[in-house]
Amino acid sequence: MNAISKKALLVVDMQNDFCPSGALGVPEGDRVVPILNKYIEIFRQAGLPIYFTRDWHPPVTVHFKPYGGVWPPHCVQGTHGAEFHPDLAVPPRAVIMSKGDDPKQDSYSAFFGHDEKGRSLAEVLREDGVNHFYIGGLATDYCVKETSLDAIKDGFEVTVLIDGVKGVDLSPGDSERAMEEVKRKGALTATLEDIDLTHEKKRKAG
């Protein structure tokens, strides 16, 4: 690890049948998208890494209510559902981490992911010498939550974008359960006019 601690975004699931009118829209879910794409700007201006995560499911799994699931299909390889929100502003050249493509496995943590060459995200941040993401995105009670608790116990410092993230709520306060749950684990939160990336652009140029 790194001595010094280079940041990164990390966002977690901004697709489709996660956003209202999807098969498993979160209420107001796209609302986030403007906000993502501003956190995208700040990291992508000061060149730091940004990762995008998605469910990627086969058909038929386990995380389906036909095969035992709690939840309906969604995020199917290949479908429309799966694509990220068309106003998100995805970069060319962004990491992209797909998980749930085990048939066996819920694979809600980010870290159950990989990339096309079949890096697991905690393999891809290493490489990339980050220690400390930045995460929000879809949703707070589930990836969001499960992401953050997996980082920290892997060792990685680990910021909720609260203004950046929303909740399925199955049971009313799921989401608020979610964030007291990381910060207690040792998450910190922030807001986008907590965000001042001045001292990794001049570390970056020095």
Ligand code: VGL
Contents of the next structure:
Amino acid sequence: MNAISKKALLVVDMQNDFCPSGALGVPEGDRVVPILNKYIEIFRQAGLPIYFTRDWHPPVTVHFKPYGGVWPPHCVQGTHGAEFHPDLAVPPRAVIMSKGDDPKQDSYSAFFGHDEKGRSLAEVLREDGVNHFYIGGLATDYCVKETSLDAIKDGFEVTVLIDGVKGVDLSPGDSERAMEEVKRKGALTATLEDIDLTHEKKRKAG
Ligand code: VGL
Ligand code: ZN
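Instead of the form predicted alone shown above, give the structure for the form predicted in complex with pyrazine-2-carboxylic acid, please.
So here's everything in the complex, that chain up top.
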């Protein structure tokens, strides 16, 4: 086999607090759940890894407004708001990367997260032999953007699933600018219509 590009799916922060009725509701955030479920099914059928991230904050953190940050408290560890959206098809034994659990850090990138064994995202991707991931979820202008930029810096290929992301837009246009920046830095984009992993199945079969 020649220079393989092994792909994976990264579903970012599809949690109750980032959905419209949550503490930091992203407008229409829940609308991407059925689309992400389709991507999850496509990657599952192709036998490719699927990772989930969750924003996972302690009750007191510099990330929250009362302690110096810009955000209302959200995704506090162990609360309903921190749980994944109930309709998200999280497979049993899925790898979940938690991020934002350091009370002194105000970071957004999944590359600052870790799984339950303490492995960083970069370690997990390398262990699984993944060098290209497809990213969807919330929020376009924070976690999706920062994770994509860190991935490119680390030498991974990134495809942003533009029908599977939504942004906060604290300032109007933030999400659009985020997408322009990640594309300029080398990210690709795709939608459900142009995703085709059939060659992955063929490679597995033969
Ligand atoms: C995020 C706002 C606040 C994110 C996290 O990961 O996109 N956005 N906390
Ligand atoms: Zn947060």
